[in-house]
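Next up is one chain by itself, shown in structure tokens, the form predicted alone.
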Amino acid sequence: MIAEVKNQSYKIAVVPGDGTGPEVIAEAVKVLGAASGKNGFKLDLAYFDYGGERYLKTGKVLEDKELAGLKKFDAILLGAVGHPDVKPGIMERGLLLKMRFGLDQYINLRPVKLYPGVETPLKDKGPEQIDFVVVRENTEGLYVGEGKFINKGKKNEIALQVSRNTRKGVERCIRFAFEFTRRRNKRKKLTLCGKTNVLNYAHDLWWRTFQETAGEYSDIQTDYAHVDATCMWMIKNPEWFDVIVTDNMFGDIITDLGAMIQGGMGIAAGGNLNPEGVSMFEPIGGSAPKYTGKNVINPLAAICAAGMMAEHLGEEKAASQIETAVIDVTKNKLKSLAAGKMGYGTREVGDLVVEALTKQ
């Protein structure tokens, strides 16, 4: 097939990260290269060494000027961040949260989709039943880091952690979720996940905003579930969900549950979106340092993240081809998604996806 000539070029910041991050990102870039060649657009890639290794060498995580430099790109492709010799919290706050907050990536988008050939721990559930998306508010709530200690270290110690939710932040997340549900055009059902019976300030704001915004979307069916009930129904009847919208903390929790029912961290990808700015795409799993350099880690989550990035950039055809190729590989090639049990190495799985993509 002759590639469509577009002469469109995208500037992509690539942050391979730590551990197995560089290995899976190499495969994602390989697949992106094949998709771009097939569809007539170009990729202008710039690599950055942000992560644990750099921090251990220089003491630097992500400087303000470096963050400002990322705003010049069309998108960011992130591997995984986390180093066993770096104290927990340093990379998370200094790099991941700093990028999300500094680039105002106020939406975390997490597809939960079971592909053919992938095992799920849910009995009698298949791809027809597990196909929904979580829209998570990404820059507010408990993750703002607002709070304090009173009498720290003493027997009467008190720790205060504030969940800060603004009308602006809540409304733009909910409105994005309604628009996304409409574009997705499947069941056209949007579920608000919260805890209105206990969190009577923050989630009262979420509930009122959800109800008011729903009035503008008569074509979208709305629903509500407490977060504990949401977890229960995700296991018992995942087919009930189309799109779920929720706050930062609850979104963090239920998306990991979602990753497990779609087959594990090896297939789960997500996007941190600023619809008006620079968005970042990543595999959900960690850096898995014990597998570093062994060519056994599953690269499909990173490849799926690259597909999400292509769709976000407007290259819907390329994104569809990447997903179709991944499905071909999970259905017909892999023995398992687990590291070392796939039947192929990391690089070989990337080659299989490229082969399936080029045949389309």
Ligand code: IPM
Second form
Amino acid sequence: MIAEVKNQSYKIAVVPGDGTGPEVIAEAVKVLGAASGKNGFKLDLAYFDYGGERYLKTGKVLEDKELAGLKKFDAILLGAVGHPDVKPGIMERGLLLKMRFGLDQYINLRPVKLYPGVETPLKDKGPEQIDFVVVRENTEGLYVGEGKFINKGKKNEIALQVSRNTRKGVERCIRFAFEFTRRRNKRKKLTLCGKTNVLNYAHDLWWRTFQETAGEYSDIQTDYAHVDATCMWMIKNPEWFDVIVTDNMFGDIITDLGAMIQGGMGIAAGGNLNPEGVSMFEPIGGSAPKYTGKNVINPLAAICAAGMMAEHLGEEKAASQIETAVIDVTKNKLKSLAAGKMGYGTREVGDLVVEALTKQ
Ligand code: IPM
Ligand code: MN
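For comparison with the form predicted alone, kindly provide the form predicted in complex with the ligand.
What follows is the whole complex; the chain from before opens it.
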């Protein structure tokens, strides 16, 4: 087939980050390159060395002007943050959360989809049963870092950690989730995951906002599950879920569980979305320092993140080709999705995806 010519070009900020980040990003960029060639759009990539290595050399994590610079891009592709020689929290808060908050990426979209050929720890569950999306609020809740110590270091010490939930923040997240459920057009069911029986302020607001917004979406079936029960149902009956909307902390936790039932961190990707601004796409796993530089890490999560980015940019065809190529590879080639057990190296998996994409 002759490539379509659209003359469309996208400015992408690429932040490979730490550990295995650069290795998986190289493969994601390779696949994006193939998809752009096939679909006639161009990529204008700018690389940034934000991460632990730079921090250790310069003391800089992400400066305000660097953050502002990222606003000029159409999207951001991030590898991984977290460096073994940097105290936990510095890169997470100073880089990842600073981008999410600073760019007002108020949705963290995390698909939990089991691809054919991928092993799940759930007995008797397959791709038919494991296909849902978590819409995680991404700029509020316990992640705002508000709180204080009282009597620090003393026997009567108290540590307060505030969960900030604004009506605006909760409502835009819930509204996005309803719209997304409608667009996704699968079971048209949206489940609110909360803890209304205990969090009498925060989740009272979530609950009321959910009920109020639901009135505008009569085509969407609504459901509610406490977060602990959500964990149970994700294992027992994952097919009950279509879209789950939840707060930042619960979303963080249930999406690691989600990643495990879809085959692990090797495949789980997410998008930090600002529907009105610049969005960032990333594999949801960490920097896996022990696998760094060994060509053993699975690049599929980063490749899937690149696919989500293509979709977000309006290149739906490229996005679906990337997904089809990934499925081809999980179904027909890889022995396992675990690092070092794929039967191929990181670069070879990238090549296999390109091959599967090119032949479509
Ligand atoms: C994630 C990560 C981050 C989070 C960490 C690294 C701050 O676990 O993207 O889920 O908690 O959001
Ligand atoms: Mn997490």
